[in-house]
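One chain comes next, on its own, written as C-alpha cells: the form predicted alone.
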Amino acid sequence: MSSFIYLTCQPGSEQTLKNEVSAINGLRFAFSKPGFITFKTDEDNIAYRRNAVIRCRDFVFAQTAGHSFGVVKVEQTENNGDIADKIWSRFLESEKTTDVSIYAPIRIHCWERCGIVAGENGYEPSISRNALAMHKQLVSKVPLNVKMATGAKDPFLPAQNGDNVLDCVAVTSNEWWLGTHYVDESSGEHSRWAGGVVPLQLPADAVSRAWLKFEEAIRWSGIEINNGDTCLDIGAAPGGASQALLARGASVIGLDPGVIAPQVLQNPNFTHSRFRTNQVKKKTFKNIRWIISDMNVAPNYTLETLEDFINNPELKISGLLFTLKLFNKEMADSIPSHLKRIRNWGFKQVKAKQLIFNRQEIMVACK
C-alpha cells in the first residue's frame, strides 16, 4: 500500500529540499506548493517513516515533517465546526494506517502555509488567527475515544516527549492537509511547535532581525550560553545578535568596524572592538568561550575567518553559532563540503538548518 509524507520549508527552498529527500530510496515526489511538499512511498512501514522522514532535523531545509494521511476539502457553506468534524472523522478512519494511535496522547498542531519569506515586507512567521480558530474547534470536538495530551488545549504549549501530533495544514484556502508525527528527544526543537514556528516576537528595543535568528538558533542548537560566559560576535554591527546573548547574562565582545547601536553600547557587558578580523591579534580573545557570526559575505570567507580563530592554540572555544549565506540556489550544493570542513576543525557535534527566521542562509551550530 502506498503512503505519503509531507515536509515544509522556507518558500523558495522547495527544490533544494527535494534534492535532499530524493537521496532516500523509495520516495517519489508527489505534490508541492511554496513551502509545502509531499512524497509518495510504497513502504507502508511505521519504522521506515519514523527513521527516514519524521525526524525533520535530518534535513537542512525541512522545518517540519510527518506522515500525511489525506486532505479535507472545504465547501463555501462550511464553518470551522463542520471542518473540524470532517478532520476528526478522517483521523479516526486513518488510525489503522498511521503511526499515531487514538489511545496515545494526542496534541494538535494547526497552521497555514505561507508563501512569504521571513522578514519580507515586515512579515515574521506566526500562527494565524484562522489556524488558532481551527485549533479551538478541533479541541472542542475531540472524539470520546481520543486521549488528549496534557495541556493540549493551549496551542502555544510545545509538544512533549511521547506526544503524538495531529498536523492540520491549510495548504490552500479550501484544503486542510492532514498528517501526524511523533515527538521524542531525537525529534528536534521544531517538531514541538505548530508549523515549526518557535513563538518569538522581536523585542521593542531589538536593533535588528538578527535577534530573532540567534534566539531561535540558541534554542534549536542546544548550546547553553550561561550567565558570565564570554562570547565573541564577529561582524556584530548593529548588535542584534549580541542582544540575544546579553539577555542571557553573557559578556559579549562585538568585533566589527561598523556602527553599533547605542542601546547595545550602553550595556555594561558589551565591549566594542572596532577592527576587522585581520587587524586583531587572536590571543587577545583568549577568554572567549563561544563565537557567533552573521556576516553578509560568501560562505568561504566566513569559514576562513572562523578557521583563523579555531586554529589559534591560545583560544579554547567551546562552540560556534553562525550563518552561511546562500546568495543563489546553487550555493546549497556546497553545504556538505562546508560541513565536512567544519567537522575537521575537531567539533564533536556539527549540525545545520535553515531556521524559521532565517532568510537566504542556513544556521550552523558546533560544540
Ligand SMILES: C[S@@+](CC[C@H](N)C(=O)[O-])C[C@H]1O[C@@H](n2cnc3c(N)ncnc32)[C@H](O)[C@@H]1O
Given for the second form:
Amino acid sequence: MSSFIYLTCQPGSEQTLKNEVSAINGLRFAFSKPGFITFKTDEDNIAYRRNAVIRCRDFVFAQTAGHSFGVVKVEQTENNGDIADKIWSRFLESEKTTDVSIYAPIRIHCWERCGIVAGENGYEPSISRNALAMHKQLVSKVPLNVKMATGAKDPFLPAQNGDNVLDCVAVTSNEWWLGTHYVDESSGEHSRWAGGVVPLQLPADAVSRAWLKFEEAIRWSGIEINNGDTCLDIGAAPGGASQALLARGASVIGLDPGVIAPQVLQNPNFTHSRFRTNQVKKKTFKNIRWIISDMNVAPNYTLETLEDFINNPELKISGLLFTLKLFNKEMADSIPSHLKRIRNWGFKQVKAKQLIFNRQEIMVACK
Ligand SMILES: C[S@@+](CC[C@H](N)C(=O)[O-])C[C@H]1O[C@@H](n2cnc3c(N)ncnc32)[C@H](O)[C@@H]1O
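Complement to the form predicted alone: the form predicted together with the ligand:
The complete assembly is shown below, putting the previous chain first.
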C-alpha cells in the first residue's frame, strides 16, 4: 500500500527541496503547490516511513514535515462543523492503516497554505482566522476515544514532547489536507507550531524585520544568549537583530559602516563599531562569546569573514548564527559545500534552515 509524506517550504523553494528529498531512496514526488509538497512511497515498513519524515524535516529547505493521510474536500454547502466531522472520521479511519495513533496525546495544528514569501508587501506569516476557526471546531468535536494533549484547546500553545499532532492544512480554499507528525526533543522548534509558524510579531519599536528572523533563529538554534554575554553583530545596521540580543540582557558590538537606528544606539549595552569587517583587527573583539552575522554579501565572503574570527587564537567563540544570502536560485546548489566547509570549523553542532521569516537566504547555527 502507498503512503505519503508532506513537507512545507518557503513558496518558490519547492524545486530545491525536491532536490534534497531525492537523496532518500523510495520517495517519489506526488503533488506540489507553492509552499506545500508531497512524496509517495510504496514502503510498508513503519520504521522506513518514520525515518523518512525525520530526514525530510531536517532538510535545509523543509520547514515542517509529517505523514500525509488524506484530503477532505469541502462542498459549498458545508460549514466548518461539517468539515470538522469529516476530518475526525477520516482520522479515525486512518488510525487502522497508518502511523496515526489515537492513544498518544493528540494536539491539533491547523493552518492555511500561503503562496506569499515572508516580508513581501508587508506580509508576515501567521495563523489565519479561518485556520483558527477550524481548530476551534475540531476541538469542540473531539471523538470520545481520542485522548487530547494537555492544553490542546489553545492553538497558541506549543506542542510538547510526546504529542502526536493532527495536521490540517487548507492547501486550497476547498481542500483540507490531513497529516500527522510526532514531537520529541529532536523534532525541532518548528514541529511545535502549526505549519512551523513560530508565533512572532514584529514589536512596534523594532527597527527592522531582521528582529523576526533572528528571534526565530535563536529559538530554533537553541543558542542560549544570557544576561551579560557579549555578542558581535556583523552587518548590524539598522539594528533589529541587535535588539533581539539586547532584550536578552546581552552587550552587543554592532560592526557595520551603515547607520544604526537611534533607539539602538541609545542602549547603554550597545556599541557601534562603524567599520567594514576588513577594516578591524579581530583580536580587539576578545570578550565576544557569540557572533551573529547578516551581511548582504555573497556566501563565500560571509564564510571567509567568519573564519577570520573563529581562527583567531585570541578569541573564544561559543557559537555563531548567520545568514547566507541566495541572490539567485542557483546559489542553493553550493549549500552542501558551504555546510561541509562550516562543519570543518570544529563546532559540535551545525544546523541550517530556510526559516519561516527568512527571505532569499538561509540561516546557519553553530554551537
Ligand atoms: C541586511 S542588512 C542587515 C540588517 C541588520 N542585521 C538588522 O538587524 O537590522 C546588511 C548589512 O550588512 C552590512 N555589511 C555588508 N558588508 C559588510 C562588511 N564587510 N562589514 C560590515 N558590514 C557589512 C551593510 O552595511 C548592511 O547594513
